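Let's start with one chain on its own, the form predicted on its own, as structure tokens.
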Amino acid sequence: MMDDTGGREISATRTAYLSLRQMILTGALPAGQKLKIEDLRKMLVTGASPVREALSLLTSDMLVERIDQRGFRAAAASLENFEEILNLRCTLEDMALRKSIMRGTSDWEERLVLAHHRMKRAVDTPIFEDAHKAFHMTLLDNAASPMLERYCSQLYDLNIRYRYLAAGGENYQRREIAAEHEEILDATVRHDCDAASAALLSHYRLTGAYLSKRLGDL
């Protein structure tokens, strides 16, 4: 049974994990940026050593890169690095997406269907971004395949990071993202996999297409 002083070592360095996690990929911590131990404990009103444990969870996101023996810093970012990012996304999800289909079953339907209406009731509110992801991770969580997932989700991550890193821009606002969605809920519940499948990809990409350009010009 684990003490008292081991369990708040665990909750404090899930705090610190989860809210460097945030800053990064939001941006508050700035790609490239070194992440100095004491800085961060400071700001996190927390000790050395939960801040050391989560930016070495958080180097196995692939959020935060060594730089030397004991540094860190937040991940470098590339036009190259996002590229490679969608396209790993692209194939890995399509591959997911398929498999959750063909073992289609009306439980994974009904909890997709409320993972859309959850999406939607989330617009522009601070929980969008949760539900946003829940309802495209379980288009793909029916696929019985746990390390699959586990890689599309992480690919979630970080292609948030640039979109973060490239917000704004009057083109992007100007897309049907909702009717993005229900164009691809709508061929996944009809159990159609190629549409479904064209549907997901050209809403990534369509994005990705808006992220390169402005990544292009930062």
Given for the second form:
2 protein chains.
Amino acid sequence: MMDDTGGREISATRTAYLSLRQMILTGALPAGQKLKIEDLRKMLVTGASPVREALSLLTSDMLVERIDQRGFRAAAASLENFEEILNLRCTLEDMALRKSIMRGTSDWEERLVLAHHRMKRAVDTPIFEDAHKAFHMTLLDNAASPMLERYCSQLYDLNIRYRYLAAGGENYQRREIAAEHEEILDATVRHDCDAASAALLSHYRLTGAYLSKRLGDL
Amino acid sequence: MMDDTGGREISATRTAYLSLRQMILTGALPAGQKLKIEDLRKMLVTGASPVREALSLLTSDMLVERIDQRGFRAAAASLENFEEILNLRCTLEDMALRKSIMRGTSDWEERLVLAHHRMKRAVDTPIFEDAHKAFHMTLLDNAASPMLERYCSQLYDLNIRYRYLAAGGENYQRREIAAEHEEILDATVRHDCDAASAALLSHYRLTGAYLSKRLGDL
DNA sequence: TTTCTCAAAAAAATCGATATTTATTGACAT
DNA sequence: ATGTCAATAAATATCGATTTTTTTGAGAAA
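I have the form predicted on its own already, so could you send the form predicted in complex with the DNA?
Everything in the complex follows now, all chains and molecules, and the chain you saw is the first one.
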């Protein structure tokens, strides 16, 4: 039908994928909840096939669990899972950041400074969220290791989900975090692997501890 | 219809998933190849829906790439990709093995000895393959870190694919490998993290180097 | 009561057909 | 020869209906 409203036409599957993903990340679809095709189909005003396919794709992101012949459910959440994610992130991002820095091109450093600037400037929460992820991913994307980047991106998103779970999306302490970001950026642009990595991991472990406390035991 | 031939009925999607997975791992569906729904549907004698869903699921395993609105293709293969997999495996399995050993229960050690025994006994190639994977996964499954295990399992399979790519499934030097397995097992049961990890990584790096050579540049 | 069985209801899985999109082809103008 | 563009072909994506499987719950048996 192509009602060209200026933008690109995307598939029903992709639309469903993005909506469901957002709903799971923000908790609109709570952890562990049964995801009935028929309900989602009505909710998203689309067919069953795109919904099924979107759910299958969300399996990759570990946001949806699939049990043969008895459908899908939103991935479970637990304190143990959160801590596992935190640990994996620390290991993988440490590796990726060091590689990025070692390969350090000035092009990359410029992209990094830019990403940091955009993040600082972002006031609106959803825009800040995007900019924040962009900054963190830029830190890692010079490692020339696409699978590693994919894992890190995946784990980043899973972590976000716990932020929503703990805080309901409320804008947690942003001031301290700004200083931490500066520190990571500074160490990185002066090619100090150890300092940059230490700053990054401390950044994660601090917010991790803060979240753990608020999560109680779920 | 339920023609109960003694076994369990499984879904068409799962059947398709397992077949396609095997075909990609062994190279029956070559890396990078376009995967047309219609062809696969005929090949597997099933409907388009199970095929699409199976392909979507294979996306999780990084064995299939999906491009919105223009279908699926078998994941590309390259020397760089192989080496990335090798590096990630070394990092992740090192972490998992150390955790497993540190939590070392006697139950786990017994399972490990058993898995090793079964692997040694296996003569037939496909049975050996399964037993080999079972042994390596058992080494890691006491780490109480399901995501880490999942990543390792995924990477193991991706690695197998390169073995087929390099050797066409031919049974590469198995003698040396038996000794390496003994060494890993011994160090593990005597709770020597460093020795076990060193043996494991050397095992991977040795076969890795061997494969790299045979892969040329693809 | 508890447990079991079986039929009805609900949900998942699958199929076959259609609509939509992308890729290909070849005539025509440059 | 070469590039453009519309017509055609091919493939993907989606829908609506049907089949199969799982779940539920009422009544029978222990």
